[in-house]
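Only one chain is shown below, in structure tokens, and it's the form predicted on its own.
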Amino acid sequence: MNNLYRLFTQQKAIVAIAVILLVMVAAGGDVSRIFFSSYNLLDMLNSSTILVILGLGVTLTVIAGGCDLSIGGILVVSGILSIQLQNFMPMPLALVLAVLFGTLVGFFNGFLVVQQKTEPFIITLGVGLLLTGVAQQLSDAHPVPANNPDFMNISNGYQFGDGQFTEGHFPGIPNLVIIMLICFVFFAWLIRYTSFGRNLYAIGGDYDVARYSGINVVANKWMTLVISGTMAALGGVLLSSKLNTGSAIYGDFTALVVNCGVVVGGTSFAGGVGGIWQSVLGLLLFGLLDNAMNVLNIPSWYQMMLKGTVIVAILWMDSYTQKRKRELV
């Protein structure tokens, strides 16, 4: 019973994933081949990958024992002004201003959070509802079309293949997969093989203790939210990429998806603990629940209500782990 106790809170995403796909296998016929059909597949990582870019920087900001709800407002900014700087620039600058523009939110994020001492969660949901505000008066609260195709093919476009679906071809590997992969890479080798990985599990587990240690905390604390904010904007590049549009009301709901996918990751909130496989699997878990509610046929507000009971779950689970942890030692 102990080690099942131990399975479901410390890897609350495989046990997840594991029930949903039992799910799609006793849905059967129709349902169970659509879901686990190559397409389908491929699709559900493609849908992802956005999320999973965003919770990379995210989960360095938990690890350090903070959080960023501004991540929404980053990105539907960043995804509008990258569209709308190709007026005066080349698309390239566009792209890169667009991120830039993330990663001085970032900054300023660090500023108040770590050096003003601030509460991160109210900070960050503060200027994330000051950025989505922005948003809509840089689009005047209507979407944002892009007309340069270079721009749609960046998200849209694949490699080593023709992006077509047919019986024994294979489409390809698509661009926001391979994005997403290097990303991957370059924070699994960030958070364990350099100094700067290793201080934030030593800032989220004690941060007195860090800073004694010699840690520079306040430095490194601010980092995570500069690259947090950095990740945020070119996923918003890329989802306005992808969608060939700029919206104010695509961020909505994805700093609460985002900052919960890592949790059921094994990222505890209480900072310290967890890792970049780890969030990516719970943010893939999000995706997975999606599309297989889409395949159901449930409808959008039963989804609604599912998602958020999902959520409620997840942050009492994360609660509950911490206390039996504390009553243990």
Contents of the next structure:
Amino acid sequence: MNNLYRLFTQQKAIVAIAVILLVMVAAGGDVSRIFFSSYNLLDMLNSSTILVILGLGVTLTVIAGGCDLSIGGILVVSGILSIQLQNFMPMPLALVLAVLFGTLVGFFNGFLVVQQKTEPFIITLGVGLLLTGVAQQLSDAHPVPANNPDFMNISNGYQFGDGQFTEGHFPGIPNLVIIMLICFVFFAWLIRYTSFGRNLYAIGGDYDVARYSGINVVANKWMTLVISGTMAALGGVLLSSKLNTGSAIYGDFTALVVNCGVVVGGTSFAGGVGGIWQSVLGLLLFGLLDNAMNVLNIPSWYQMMLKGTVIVAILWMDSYTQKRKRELV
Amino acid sequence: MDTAGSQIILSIRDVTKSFPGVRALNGVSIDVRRGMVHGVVGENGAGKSTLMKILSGVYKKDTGTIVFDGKTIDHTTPYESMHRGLAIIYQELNLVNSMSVGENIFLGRFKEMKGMRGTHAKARELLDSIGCKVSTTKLVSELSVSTKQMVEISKALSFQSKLIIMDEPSTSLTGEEMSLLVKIIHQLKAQGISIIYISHKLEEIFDFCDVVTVMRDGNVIDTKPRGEFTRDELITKMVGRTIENEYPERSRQVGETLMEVKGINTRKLHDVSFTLRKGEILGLVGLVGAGRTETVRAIFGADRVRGHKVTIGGKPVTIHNPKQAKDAGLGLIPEDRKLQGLVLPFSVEQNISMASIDRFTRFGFLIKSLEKGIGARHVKSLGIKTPNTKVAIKNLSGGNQQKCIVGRWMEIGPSIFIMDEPTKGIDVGAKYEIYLLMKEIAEKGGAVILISSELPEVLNMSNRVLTIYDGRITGEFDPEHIPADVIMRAALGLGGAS
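Given the form predicted on its own above, produce the structure of the same protein in the form predicted in complex with the partner chain.
Every component of the complex follows; first up is the chain already shown.
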């Protein structure tokens, strides 16, 4: 019971997820049936995967006391590159180069933020904006269609099944979900069970103390932005494959939504706290909310209001319990 | 002095306060009289700070009564208690660095002062009344700790305070600044203002406190006029056991040269060079800001310094950052424990293990059982008082936190241990244990560079003392044979290098 209470006070995202699920059960009738259908649940998970993949990298930067708002820009440029480069080279090479582009941007971000000690929020926001502009140039402000079925199959294919949703038939698992799970396990391991992960917590917890303890703070923190950039590029490639199109518009809100999801999950911008699990929950919450609102047929302007309300409410509740805890001590 | 004569300004009766798992105050009763300096002493975790925080309204008491200036106070906030005439000056001074002196004194009350002109005029008046010459338009960030304290005292006076609580005000003061503070305290006393003076330094208690209260483990052990206490009695009552000596015997196994530092030059330091021998404790003596901390930070690679030469064991080494320092066998206990020593979100165990992460990592994997062993070993060997090693470090008392930082470096086993104010804000018992640790490091063939504002500590622990004044080394002394005042003269830049 005590543990359950702790779970609820410490993990507001779980509470919000539980509330949404209860609402969907309570709605009853067709709404519940559609929402809880295996097709819808899988689709929901599938559409959250790219946000989660981006969130994994961002979580590292936030734990180390930074953040990364350039991921939206990296996402679109890499997405467009992954399609356009295929005109000049075999697909695998094009994809690798598109992902490496993200690595490069991350390296550049790291140089500015960690080496030159600039303000990460504004700098990465600026880099993201710049890249969005680059994406529009590259694509001539039009969607860039792909015409390679193999490319499209990366994100849209299924494993252990054929992807057909019929009665009494296992549809299989979408590739995207599998890729997300692999990344999730890797990052969860990285953060909990490696010295790199531990050092990030120390750096985010107190940069100077970490430095005086002989931790290579610059290299470690720099690395978080490199990883985050790489993951954003991977997300971009997967998104282009999923939609079979690259476009500069997909990145508009992504960076803010992902950073927000990470914080809502419990990885604070203050640094040194949080984790991969928390981020994933925070990001899945957004996917769930979107999907539930669509099933409930809520108009889009109300959707925005509701989303905003959830974000504010969770962060407020979080600060409130933190405050209560401080007063108790 | 007749202590019973004057009127009681603050009466604390049977106050208790519990935190989860800890009884911080256990029926505490103290009377503070008007115009008295009331010293409160006790080890870390004795409950002094908790009591003061209840008085100022940061914490709520569980039971008991508090009567201040004739009024019973049940529930208060820091804001209310200030307006009621009870001011508290914290060790870590509560001033806004980016604002001016005058603005700080009347923060939030500019309207009452009829604008900025009135604010600065009144601030001038208050500062003059305690003999402080600092300009009211100067930014607080540019002031020394001592001047900041003056500003805090002026702020307290601006509320017509009847009682001022000073929480370890002397920790960062030099001798000269200290005597200025004492003068002001006497002056406040003469105006009928009472002062609760919390300190670890017994000299101060005996110097100017009228009444002394000893606390231990959340209880008041004794309250008596100062004259009725002997020094030994006070220490015994504080720690609850007899301490034979305040300092262990000096280690005597000084060997060959271990480290040689040549030509550190920065904006603040001028050609600082010295040697350090095996088995030696080398004391650096100087005023705050003279360059003691800058010197060790330069050696440790914490600040960007180029052009100096360091050799360890005869081999030249390059140290441009703390990591290289660690690899070269140096360890640093930094000056400011909270800011530079602890990762507050981390547990006791994680704070201890964070510098030696390689020791429990295999191919990048953390081996948690090894880490647990490291934490447990140092908690045991250093006698760190904590329920278990997973507790958040912020729940420990200052002395125990400091031991965790010592433990962090003991795990690495540096051959050269730099300790910058290692016993600052630590009680007598824990101090002695830190002294023993230093001695142990030296006797195992390592060396210690010790910086401390407490002169007796440096003089009693060191085999050799260097004085620093204005960024220059002004003398080298054997503290066993050279009287303290000669060393102090050199540290004050009054010549007499030997």
